[in-house]
Structure formats: structure tokens, C-alpha cells
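Form predicted alone, single chain, as C-alpha cells, below.
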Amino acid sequence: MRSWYVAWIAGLGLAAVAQAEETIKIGVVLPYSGVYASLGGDITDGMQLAFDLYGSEIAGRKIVLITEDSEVKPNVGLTKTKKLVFQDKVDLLVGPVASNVAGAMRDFVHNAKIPLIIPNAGNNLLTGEKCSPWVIRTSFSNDQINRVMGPWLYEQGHRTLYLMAADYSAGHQMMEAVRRGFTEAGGEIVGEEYPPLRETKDFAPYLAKVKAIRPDALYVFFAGGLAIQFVKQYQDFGLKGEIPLTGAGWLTSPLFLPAQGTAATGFIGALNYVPTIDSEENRAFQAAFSEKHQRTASEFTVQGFDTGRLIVEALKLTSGKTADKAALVEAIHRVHFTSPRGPFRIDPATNNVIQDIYIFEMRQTGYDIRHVVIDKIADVQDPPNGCKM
């Protein structure tokens, strides 16, 4: 009787193991509440679309997403990451959105030796001096998006620049990238402000300082609800048409345009993706996303989409096997494809994406407000910046 019971228990254990092996579990740490909730939602929708189009089952193993809300808080993001690894036993991780949350997750992921694919957070250090073989970025580095704009703005005739960004690591890193390029070209930074990320509701005190100094241009980084508030208040304060508004292109994301309306027109930004890129891949992507969600896909959507496709293509190379994490990362390095944003590949020297950067202007065409590409910097690649794998 006792031997039968032991065999029965062992059989249950083997069945549980077999069932677990039938799925590929991806732990997702993104904001689903708070100021960046819409970003987390778009990234998740993009990933799911990629699985729908390129494969949600690899070698008989179904891909399953286990999602956790980072709340845009470093301590919460780290706690949720540990939960996914220790309790849910995920095969790899995706996330987060915010640079400070990514910084908090880095050491744990590095020591646990589990792949983390970053679909948004641009923290320079994670593919620079704090790089790790286990941290791969499909989105951008904060420097990668913004450093091209300093010399570009100088070439357009701007000689003085005022900087403004949310007060956290991404904001400071982006402004430093612009400052470096602009001053090296011969320009002058005449002021800068860093409004609090969560508490800021009224930009009037900051805009008053800009109006008093009257720089040739104002360069900003805001996303989420802050982007909507800033664009509308910039117009209401009377700066539109007086001081050109430029910056990191998330300011006028398709997510925010319905609320911003015509206040967004005239903005000139730099970004790794805009919905109006004229390519077969982008048109097909936008059509597929629109059919499923009845809205325009954003830059956050495409980063989730490319993350999902990268995972699928890498898993095909490993025949769906995930136990050997080093082999999975090596497969990720071998994946190249043409994304809706252009040529896509991961640089094995830094684990940061190599991609085109688009400079665009927001223009009104009839009733539509569109991202009109006015320049492109091809194959932008980060230097190692202290990275030693």
C-alpha cells in the first residue's frame, strides 16, 4: 500500500514537471497603474500581436505571459521581479518602462543569470558601465535618442537652448546627451529645470522662467500624463509660436495626441519610431494592430512588438529550449529582422539595439495631426561607454 502511494505521489510530481515544461513562461514587469500605465499597456499589446503573427507556441511549448505591475517604483519593481523568478519560475523576463526601476532590477537579474529584455527603460548605465550579459535592450538608450539632436539643432541655426525634463534618471540622462552634443557644436545651455515626476500638475512656474530668458529653443522630455499636461500648458502660457518646442519624441506619442490636439503641432522631436514611416513592414504592422485594437500603434507598441518577435525568433533557434540561458542569449544575438521602425539587431558588445533615429515635425493635415519625418539618422549604435561583458 505504502509503495503504491509513493509511486502515485511520484507520478503526480512527474506530471507537474511535464505540464510546466509544456509552457514557456515570460515574466513581465511593466506599469499597469499610475503615470505610465498607458505605456505598459501598449508594450504588452505589441508583444501579444507579435506572438499572434510570428508564433505563440514553439516546439510544442506555448508562450505564457505572467504580468506584474511595477507601479513605476524601484522597490516594487524589484520585489515583483524576485516573485516572478522564485515563485513563478519564469524562463525569462521583460520590463520595465522607467529607468530608475530598471536600475533597481539590474543586480538581481545579473546575479540570478536570467535574461531580462528591456522594451523601454533607456537607462544608459545598463548597456554602458553597468552592462550585463543577461540584460538586453530592444528599445533605446537615453543617450541614443537624444545625442543626435544637439548638433542637429545647432545646424538649424539655434544657438541657445533651455532644457526641461522630469526629475528622475531618464530625464537627467537625456538632457545630458543633448547638452553634450549642443555645446560641442558651439551652442549654449541658458537654463534647465527638472519638475518632479509624480507631483507636477502646474508647469507655469517653469514656463515663466523660459519666457523670461527667451532661448532660441526649448528642449524637453516628458511622457505619460505629464506629456499631455505640458503640451497643453505650453500653448496656454503663450509660448507656442514664440519659442520653438523640441525634444525627445515621446512628448507627442499617438497615445497622447487625442488629448493634446492642435497644441502638439509645431513640435520637433527625435525618436526611434513614428507611425508614418513609409515602409511595407510598418504599413502591415499598423494595419494588423488597428484591426485588433482600433487605434494607432505607438512607439511603445512597436518596442513591445519587436521584443515579442525577438523572443520568438530566438526560441526557434533554440528549438524552444530555455534551460540553457547562455544559449538563449546567444540566439538573441543571432536574430536580425526588418522591424516597422527599420533594420533591427542587438549589438553583442553592449546588448543595446542598433536602429534608425527619426527626426519629425508635428503637422496638421486636414483634420489629422501627423508625425512628418524630416530627417533620419541611420544605424545609430551606442559606443561601449565602459561596457565590458
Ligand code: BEZ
Given for the second form:
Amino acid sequence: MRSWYVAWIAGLGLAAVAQAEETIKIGVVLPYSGVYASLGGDITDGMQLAFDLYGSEIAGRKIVLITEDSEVKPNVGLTKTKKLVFQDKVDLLVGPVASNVAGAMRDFVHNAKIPLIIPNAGNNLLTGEKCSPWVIRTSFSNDQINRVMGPWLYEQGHRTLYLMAADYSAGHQMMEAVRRGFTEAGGEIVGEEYPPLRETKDFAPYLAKVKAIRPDALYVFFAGGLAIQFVKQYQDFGLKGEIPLTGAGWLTSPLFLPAQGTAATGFIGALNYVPTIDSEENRAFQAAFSEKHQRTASEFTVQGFDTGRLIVEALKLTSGKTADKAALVEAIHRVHFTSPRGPFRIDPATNNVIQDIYIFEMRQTGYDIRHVVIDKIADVQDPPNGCKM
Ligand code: BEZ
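The form predicted alone done, now the form predicted in complex with ligand BEZ:
Everything in the complex follows now, all chains and molecules, and the chain you saw is the first one.
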């Protein structure tokens, strides 16, 4: 049984929890089914660990999670969000994983003036043109992770790049970010493909085009089951060792690595966290997580963990009070800490996280396949991108 089973019970409205009027209710909208189900599970596990370590009761009020499955569908995510606000009367919201679901939730949350803490979805607009005082992101923006890679790949000597990503807002925003940096540096995009997010089972037609064009490198964004399938087929197609594979670092997440095995080696990615970060905070975090779950914590776990910690620290600053939402957001802005990923703080100008970005290569040492950090860009902060609070 997963540790957040209790929250599912709360979601069903059982009397024991419903009667606890003094609880702090956090409405969680994450995928527990569909293409990103495992990501939602890791984020929830990370949040629970933070409540275990930093406190699950503030000023006598117990924190209760009410979880809802977004199914990675925008309309479902919005309906579940409304249910959490109107029916469950939650004090704040956490979610979602996917950029398209976040896009669907944004206007409702903004108008309802309920703080939403995004623990994954990178949709640029939500901390850019369509930012809101009530939408805070602890994970990344799609631009923040990918824009560093354009100039970096050019500096490594690549002059032509082929882009491939899941066909929805996140995939397109990420490819735009790398295109901008790479072409400004002098490189050329020689092809691009956007396989469907839900229906893609076979990458062969897309890989055949890459093989024919022979770019200096292939840059991709895939996560969940797509990442596992893509990495295996890239090897099966004979492209591994022929055309360097680079991209957004979720491709070889610790969540997908056991299924990918040695096919993952050689990939070069950019991400806000890798499990091999050499710091006391990261070692303590990985030890605590593996003691509880007997597996490696992923970047999704860390985003959940930092979300939980941010909530606890902010609630301590408000003495557990949640009625004044503006005061709660103001408290969130005052919280700074050292996360397993490095220094963590929320930029009050955009409500997006300011953080280090790691460039890593997947390498095999003995039986181990590891994320080896080869570069780090410190304190990456998004420009306002049209955000006016
Ligand atoms: C997104 O849709 O924003 C997203 C999903 C999975 C990994 C990274 C980003």
C-alpha cells in the first residue's frame, strides 16, 4: 500500500477526516492514471516525506491531503480542481504534472483566488504572460530547463540539430527554447517531429527520418512510458553511437531507467535535479527516501518534497492560518532553503522557482548506470516574459 492511501480515503470523504474542521486541507490534482501516472506517484511520495520530516501539524492543525486523479486530461483536471474548491473547501491546491492540464486550470484558480502550487507542469505562460498572484511554481518552466542547452550544444561543436517532442504545449515550448538558443548561436534546425502524447506506440517512422537526415545531434522531450519506449527504440534502430542523443533530462529519469537499462547510456540532458548531486542535503534526502520506499528518488520526488517543505515553512510563518490567502502567498515568498537540488527560492516577480540547472551524461560504471554531472548553470531565473502581477 502506498503511503498516500490515507489521502485517497480523505478524498472519499470518510467521516473521521471530514469531521476534523481544524485540518489544513490541501487539494492535490495529479495524474494517478494515464501516461504520467508514475510522475504523480513520485510527487505525492515526495510531499509525504516532507510532511514526515518537517511537520504534518502546524499550530495544532493537521495537514490532510485530498487527492484527485487528473488522468493527464485538461477537462478532468479542471473538474477535479472545482470539486476540491467547492465541495471539499480546500485551503490551497497542489498540481498538476502536465502543461496542458495547468493551462486549463489557470483561469479558474486565478478567479477563485486560491493558491495553486505547481510541482511539475512547466507551461511558460503560467509564470509569464498569464501569471497570477495565486499561481506559484516549485518545479521549472519549460523554457528554464531547455534554453541553456542551445548555446551549450553549439559550444560542444554541434552545428545541426533535429528536434523531437510529444505533441502538446510542453513539447512545443521546450523545442522553441532550444531552437532559440541554438540558432542565435549560429546553428541550424534541420528537422522536427511531434509524435502524439497519448497514442504513440512506435517511433520507427520518426527515427527513419532522423537516420536519413543525419543531424549532428537529436534533441528530444519525452517522459513517462514514451521515454522508456523512445530510448529502447533509438538503440534498436541503430542510432545509438551514430547520432548523439540529447534533450530535456526527464528522458532518463530514475523512474524510467530500470526499464531502459544500458540503452540510456550516452544521453546528455539538462535538468533541475539528478540523484548524484554531491551535497549533504541530497545524500540525507536520498537516504530518507530509500529507507521508506527502497528505490532512488527522482526529480519528481524532489519537486514534491520541496513543495511540501515550502508549504510547511510558509504555514509556520502564518502560525497555521490559511484564511488570508494573500498573507499565505506572502509567506511563501519569504521561504528560502537548501533543497536536495541546491538553493531554492520563489521569484516574487513571476512566482517561478529560481534554481540551478544541471547538464549530465548517462554513464555506466560496473553494473551502475549513473547521471554524471558535466556542467552546472547556477541560479537560473526566468525573465518576466510579459508577467505583470
Ligand atoms: C509538462 O507537461 O509540463 C511536463 C510533463 C512531464 C515532464 C516535464 C514537463
